[in-house]
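Presented as structure tokens, the chain that follows is alone, the form predicted alone.
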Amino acid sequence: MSVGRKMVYHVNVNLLGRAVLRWHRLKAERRGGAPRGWKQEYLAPPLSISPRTKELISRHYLAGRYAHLGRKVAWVTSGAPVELLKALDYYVLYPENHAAVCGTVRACVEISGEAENAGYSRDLCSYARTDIGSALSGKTPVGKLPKPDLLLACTNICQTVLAWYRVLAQHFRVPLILIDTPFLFGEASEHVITYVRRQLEEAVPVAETVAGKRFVERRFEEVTQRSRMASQLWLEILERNHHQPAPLSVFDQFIQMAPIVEMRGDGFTVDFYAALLREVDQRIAQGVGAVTKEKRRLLWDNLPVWYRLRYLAEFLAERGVAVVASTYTNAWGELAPMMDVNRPWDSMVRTYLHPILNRGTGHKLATMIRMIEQYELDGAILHSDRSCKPYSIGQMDQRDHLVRECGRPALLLEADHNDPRSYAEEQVANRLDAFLEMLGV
């Protein structure tokens, strides 16, 4: 990187950008309290760390805007082995996280409409449509997305990413690394482990060529260690909800999970979750529950409904219902024990083979049953997500099993995680009311 480009990056990202974002964070922290219209009689005040969360996310996208002044950019799937790229100092962007931001600010319909106008069906995942639409039009609520120099897709979350990333590779005319992770119906065989490890090893020379740097094993081990530490802290935070009342709801978790997904492997992510854990422990010590009058405790299965998080949180809290555990947020912590800095290659293979979406529906059912027992839950809401078919498949049978085997009622709630056109609020409210009546609320 030339001295001039390095200076422009440093001024915009590390000096001016960081100072402005820090000022906004300090201003929000001084203001404190709940936002306008917050139903404080039912919900605890927002987490004090929330302004810091916003600052981290904003800094991430700011760094991306200027990344090409000094770093190579990789776009990756959420289940990709990002530690390989972090070891080569790539700036890493997760299109799924960007799409979730679009959903949260309700920009999905406009942006995904660009993809639909280009011929992409509404039957496609709304994350894919949102990011293809953004790539085609340049529209984004985060200012500007950096063009990728490399794409990395791993099939451990779904098969849609195969076509999605091929579209991106053709559009941007950049190399695409595909990591095929065989679906696990049981334990991973040695053949499967060897097959995936070979793919990861073969990906390194491609990533080195694009980065213009040599892969250093020690750097890889350091990144793996930070990933493990952050994932372990995240798991500890989630498990604090064994406490009653639960100190944070899954709606809090959906927001606070952003760093563990898109900033995994960074030192500041470890610091962030250490601070969040301290705040959660403080809430427990003070007897503060996310829902002020917790009467019932529920499980959430599948992705969140990003554009109606607050509505759902308030609707349930008003009735004394706390949603305290989620298979989705748990997925980013449960594999932490598989990460081993002393055997980074083997541990990475096993970690990225075992996400919940790369395993059979029986495994997900067993996970839900375990969580119901450990968190002492009264029932479950299974989000039947129009966009995420791999996560939604088998939910009808899983619902029935939860009723028969656990004696817990379970609601199948139809929506879409990102596209509000597949969401009917009156229907959702009616079904929730009927379900809560079964719980005696």
Given for the second form:
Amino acid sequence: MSVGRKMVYHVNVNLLGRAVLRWHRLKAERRGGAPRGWKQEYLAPPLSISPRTKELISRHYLAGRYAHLGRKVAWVTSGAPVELLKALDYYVLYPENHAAVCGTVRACVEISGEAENAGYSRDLCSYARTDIGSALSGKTPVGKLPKPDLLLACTNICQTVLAWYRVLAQHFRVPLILIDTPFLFGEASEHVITYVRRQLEEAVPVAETVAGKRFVERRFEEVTQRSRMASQLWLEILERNHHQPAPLSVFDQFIQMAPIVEMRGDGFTVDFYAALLREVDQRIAQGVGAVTKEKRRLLWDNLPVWYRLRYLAEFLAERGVAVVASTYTNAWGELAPMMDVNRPWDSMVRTYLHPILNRGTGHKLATMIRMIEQYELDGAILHSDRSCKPYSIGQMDQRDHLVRECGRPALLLEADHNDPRSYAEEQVANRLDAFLEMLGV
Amino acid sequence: MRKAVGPIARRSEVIRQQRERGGWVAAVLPIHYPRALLRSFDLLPIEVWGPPGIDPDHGAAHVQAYVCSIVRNALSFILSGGLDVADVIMVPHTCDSLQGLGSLLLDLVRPRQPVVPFYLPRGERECDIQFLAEEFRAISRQLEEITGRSPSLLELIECVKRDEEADGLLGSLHHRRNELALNSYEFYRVLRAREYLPSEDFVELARSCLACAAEAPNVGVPLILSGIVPEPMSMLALIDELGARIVADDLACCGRRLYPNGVSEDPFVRMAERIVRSAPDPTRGSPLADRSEHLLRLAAGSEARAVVFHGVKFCEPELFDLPVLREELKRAGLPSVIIEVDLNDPLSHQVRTRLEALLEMIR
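Now the other one: the form predicted together with the partner chain, given that the block above is the form predicted alone.
Everything in the complex follows now, all chains and molecules, and the chain you saw is the first one.
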């Protein structure tokens, strides 16, 4: 990188950008309290860490905007072994997270419309459509996305990501590294572990060539250590919800999980979750629950409905229902014990083979049952997500098992994580009402 | 010209014969699988592409409406006893939906037969071949437990070679389709007999067809058919009726399974090589550039003038590739059309209209 480019990057990202974002954060922190229309009688005030979350995410996208001045850019799937790339100082972008941001600000229909106009079917995953639409049109609510120099797709969450990244590879004409993680119908056998290990090793020289840097094992260990620490903290934060009333709703978790997904391996992510854990502990000490009058506690299965987070949070809180645990947010913490800094390669293979989405429907059911017991939950909402088949197939039987064998009411709620055109509010409200009646609220 | 094909044995008849001589039956879900390995255990593979036109209610009680009809129908068929004749159900990990089906059958909706899933690697690297070979070894151990049989490596390699011969003849049928006095419907009945006939019987059928081959006048607008499975088969008759003919295909059940011969002397590696090195396939993660090149090569070799993309609704692997493929074809002057079907629907007027429009454009 030339000195001039370095300067421009440094001034825009590290000096001006940071200062402006910090100022915004401080302003928000000073203002404090709840935003207009916040239903304080049912919901605890927003977490005081929220402005910092916003600052982190904004800083991440700001760094992306100027990344081409000094760093190579990799686009990766959410379950990708990002530690490899972080060790080579890539700027890492997560199209799934970006799509979720689009969903949250209700830009999905417009942006995915660009992909649909180009021939991408509405039956495809709405994250993929949003991201492809953004790549084709340049539309994004975060300013500007950097073009990738490298793509890394890991199949441990679905095969959709590979189909999607093949499209991106064709569009951007950049190398695509595939880390194929065989679906675990049962236990991971030796040849599965060997296969994934070999692919990780083969990925290094490709990533080195694109980065123009040598892979340094020590740096890799440091990044892995930070990933493990952040994941561990995240898991501890989630587990604080064993407490009643639960200090954090899953709707809070959906927002606060952004750094663990897209900033895993960074030091500031560890600091962020340490601070969030302190705030959660403070809430417990003060007897503050995320839902002020917690009467019933539920499990959420599958991705969030990004464009109706607040609506659902308020709808349930008004009725005294706290959704306190989720198989989705749990997925970013439950693998922390598998990360072993002393054996980073082996532990990386194990960690990235075992996400809940890479395991069978029986395993997910067992996880749900365990969570229901540990968090003392009264029932479950299973979001039947049109855009996520691997997460959704099996839910009909999982619901039946929860009802019949665990004696917990469970509701299958039809929606889509990003596309509001596959969501019918009245129907959702009716079904939720009927379900809550069963719960006696 | 003499008719190139006589009556083809029906599935039920082939299954009955297999049973009568003491053999076993394996129901196999799409797409790629180690056929020779099953045969070495005297398991006759009978492929289950849906099947179409059955009552989907049993499946609909377990999988959502946005799951494709191949998976929904297969589950219905299993739960309604349609596959009771099978001793084993094999579920290749072809896509997220078949992954879900395999997992459901193992964990939550258990059929009476043992379920044998396996993972299909998405790359074409050496490590993918080695991994797939190991998957096949694992299946072999599982089948030993299920059947109590232990075929030797020699028996297995013989089965592999028999498969290679059958697939070689399958390739000849594809390449010489214009010389066979068969309409599209009849031709695909012959090709799709590979889905259930033992290789040795298919060899006989293919030879008898090829023996009748003769130069024939090329009539009808030449088309390529791409997609998963040509259902309903009446669509093929419609294509003939509209004055077109299929000169090549990129179908998951047909053209994407023209497996080349393997090289390795290790039968497990050899079976893996054959699958990994076959024609580009989105379910195996083939790069889009390879797919478009393959289609353009097929078009050049067959003088096709358009491509019909015939997909099953909700099939993500197919849907993702269509915009890029259509764009590349368009650049090469080849128009294309998309037809989407649910296996339970009859041939619709919309399909006819779309095909007519395509053909009018070409003519």
